[in-house]
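The chain below stands alone, shown as structure tokens; this is the form predicted on its own.
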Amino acid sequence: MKDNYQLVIIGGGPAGLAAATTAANQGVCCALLDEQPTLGGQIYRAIESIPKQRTQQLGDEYTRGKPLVTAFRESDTEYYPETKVWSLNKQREIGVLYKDEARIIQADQVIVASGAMERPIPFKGWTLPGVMQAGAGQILFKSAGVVPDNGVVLAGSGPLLLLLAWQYLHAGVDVKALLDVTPLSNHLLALPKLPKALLAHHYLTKGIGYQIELKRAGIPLLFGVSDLRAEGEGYLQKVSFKHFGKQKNIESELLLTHFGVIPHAWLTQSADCKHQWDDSQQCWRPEHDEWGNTSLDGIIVAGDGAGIHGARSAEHAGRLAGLEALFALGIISQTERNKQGIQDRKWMKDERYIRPFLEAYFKIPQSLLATADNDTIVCRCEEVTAGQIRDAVKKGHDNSNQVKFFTRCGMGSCQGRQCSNAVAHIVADEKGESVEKMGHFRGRPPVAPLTLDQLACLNKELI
């Protein structure tokens, strides 16, 4: 790994792959850093090594990643897998952990393609063994072919639940039920956005197709579920919930939940890029222009790390970010950048027609986001409950960071990834204010775990 690069891309998903290939094919000295051992990100995880049968079980959306990876392999990009990026600043100095050695590298331009993470929502019993996020189930399936052998309940909100249920069905998994907590009132709110969504009808027809196939297989699809709880003594034994006012239970030792995804913005927050609250996506995201430029010179964002738009859109955004880096480096003119970006800009616009409909349809209810049950643990690392957070607000700590200082929520090993959003929603709910006013936890390096021994390696030449 060199000390200096013209361009460094952080993240090996569709946006990062497309950006790296675009830039490298025009002679840029660039490196792609990725925490995972293989290319593809979460959506195309293990795409190069997966058996054919499992590929068929995952569906055609998964196989779209193969040409992206192939094109990247044919480029001259320097690729560094299993590399953690733990720091980024406005001088474009990047802290990396590669082969267990921490170091700082410099880049003229940086593209952050960090992707998305599942939105963590605390609910009663979510810390019980046997309760996991649906993304974890997908990771196990894609990377190792591991699926539940004793049945599973899927619960939450968002298209991923339908996709995972369909994939599990084709893998022979006993899907006991799919519990959708999306309020039925959302259907009416989303209706005015349906005409524009029909311009990206392939998403709608695919989702309807999944539902039809699941129903034919006898899998219960329950909509309008509320009061979701995981119950058991020491481990998950049953999932309880209300459906149209009636209390119901399903015995299960595995519950996979999903409540949509949010940008993985810890690196851009640490670099002090400006962020804004996106009410339609119910999350914070970095501010950026149409080419991905953030508030900091030379730092570009692309893909779901810039805002949730899906894998296909991320691919186009990655190419546009790559073209912007080429322009910033003086390799192509603004006119050439605009010309080369015409098709990707059009395709990206087409892909995003569906987003307003999906965001309205799957909008998470405030009752879930604000975690009304005071005994529910919100910060798993420090075991801080919703009640303790509300109590901190009552004592005058009136924003997310003040609550963090007072309760230590967000100071554990995950550094707030699993509780930041929930804390902001609880504080806002307790104060009767908007989440935007509550702010987000301040990002500070290292944004990924780093040992003192690894940190000491930075100055080993001085020892």
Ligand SMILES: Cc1cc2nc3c(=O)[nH]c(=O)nc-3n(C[C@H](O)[C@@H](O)[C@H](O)COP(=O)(O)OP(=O)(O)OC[C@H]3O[C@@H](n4cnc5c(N)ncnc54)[C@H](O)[C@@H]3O)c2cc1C
Second form
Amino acid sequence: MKDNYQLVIIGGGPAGLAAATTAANQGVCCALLDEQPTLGGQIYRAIESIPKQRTQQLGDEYTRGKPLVTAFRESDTEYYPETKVWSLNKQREIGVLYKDEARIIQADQVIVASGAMERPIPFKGWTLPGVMQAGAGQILFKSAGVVPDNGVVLAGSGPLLLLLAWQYLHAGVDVKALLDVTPLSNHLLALPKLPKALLAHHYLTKGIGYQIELKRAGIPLLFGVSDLRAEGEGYLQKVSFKHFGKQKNIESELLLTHFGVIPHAWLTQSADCKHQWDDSQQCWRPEHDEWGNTSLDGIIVAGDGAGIHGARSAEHAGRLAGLEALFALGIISQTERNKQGIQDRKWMKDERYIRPFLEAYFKIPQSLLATADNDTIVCRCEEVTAGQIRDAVKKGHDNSNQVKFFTRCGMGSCQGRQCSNAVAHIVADEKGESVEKMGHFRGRPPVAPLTLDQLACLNKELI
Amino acid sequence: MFKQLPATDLETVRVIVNGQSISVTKGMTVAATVLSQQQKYTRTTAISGSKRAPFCMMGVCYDCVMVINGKANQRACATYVEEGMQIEIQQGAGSDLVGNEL
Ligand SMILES: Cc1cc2nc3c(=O)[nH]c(=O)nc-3n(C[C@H](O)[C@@H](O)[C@H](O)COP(=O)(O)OP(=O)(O)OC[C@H]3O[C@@H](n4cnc5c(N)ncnc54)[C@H](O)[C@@H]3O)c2cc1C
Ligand code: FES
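If the structure you just shared is the form predicted on its own, then what does the corresponding form predicted together with this ligand look like?
In what comes next, the whole complex appears, and the chain from above leads the way.
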């Protein structure tokens, strides 16, 4: 690994792959860093190494990643797998952990394509072993062929839940039920957005197709579910919930939940790029223009890390970010950038027609965002409950960061990744203010833990 | 809770999980390994001593930390199995990591 690059791309999902290929093919000296050992990001995880039979179980959206990875491999990008980026600053100094050694590299341009993470929603019992995120189930399936062996309950809201149920069905997994907590009132809210969504109808037909197949296979799909709880002594034993007001239970040792995804914005936050609250996507995201430029010079964002638009859109955004880097480096002119970007801008726009509908349809209700149950643990690391957060607000701590220092909520090893949003929602709820006003936890480097040994052998002073 | 689907031509390595030697597929994470070995939990918390297991599998929740080759606080979902690796449940806090308070 060199100390200097013209361009460094963080993340090897569709956005990062497309960005790197675009820039490298026009002569830029660039490096792509990803903490995973394989290329493909979340959606195309392990696409180069997965056994053939498994790709069929994962469906055709998954195999779309193949040509993207092949084109990247044919480009001259230096690829560093198992390389974690632990800091980024406005001087574009990038802290990386490579082969167990911490170092700082410098880039003229940086493309952050760090993707998304599951939206963490605290609910009663979500810390019990046996409760995991649906994305976790998918990662186990894609990267290791590991699937539930004693049945599974899927619960939550969002398209990934249906997809996972379909993938499990094809892998012979016993899906005991799919519990959909999407409020039925969302259907009405989403209706006005349906005509535009029809312009990207392949997503809708795919979703309906999954539902039909699941129903045919006899998998109970329950809509209008509320009051989801995970119960058990030490481990998950049963999932309890209300279905149209009626209390129900399903015995299960495994519950996979999904409440949509949010940008994995820790790096851009710690670099101090401006972030804004996106009310429709219910998350913080870095501010950026249509080429991905953030508020900081030379730091470009692309893909779901910039705002949730899905894998295909990430690929287009990646290509546009690559072109922007080429322009910023003086390799192509603005006119050339605009010309080369025409198709991707058009395709990206087409891809995004579905989003307002999906965002309205799968809008997470306030009752889940800010749990009313004061005994529910919100901060998994420091075991801080919703009640303790509300008490802190009553004592006069009136934004997320103040509550953090008072309760230690968000100060554990995950650095608040799991509770940041929930804390903001609970504080806002208690104060009757908007979430936006409550702010997000301040991200600080290192965004990933380093050992003192690793820090001690840094090749340059930190910041 | 989990099982590995059969596949041919996969290379294996031997690791030691809580003192027991087992054969697992090369390239697997420690978390995938222990989950498919019916290990129900991977750590206990420092505060209440309650049991925890991997939650996100993508390196962001830190609920999967285990003692790996004698080192505490290693994320099982971000660590890949190697021949002879010693994997143990972590009881409470470990001590050799620095985090966000740096
Ligand atoms: C668990 C999970 C599963 C998903 N599965 C699907 C699916 O099956 N189908 C679908 O349509 N969408 C899926 N999504 C949505 C997903 O966000 C896709 O839309 C798509 O993968 C986005 O592409 P991307 O390039 O923006 O980011 P990603 O594909 O997420 O790629 C980002 C990459 O950045 C790397 N990275 C992040 N931070 C760092 C860092 N600090 N240092 C080094 N590397 C870093 C990650 O390891 C990752 O490989 C999933 C999301 C999640 C969280
Ligand atoms: S399971 Fe979340 S960090 Fe490992």
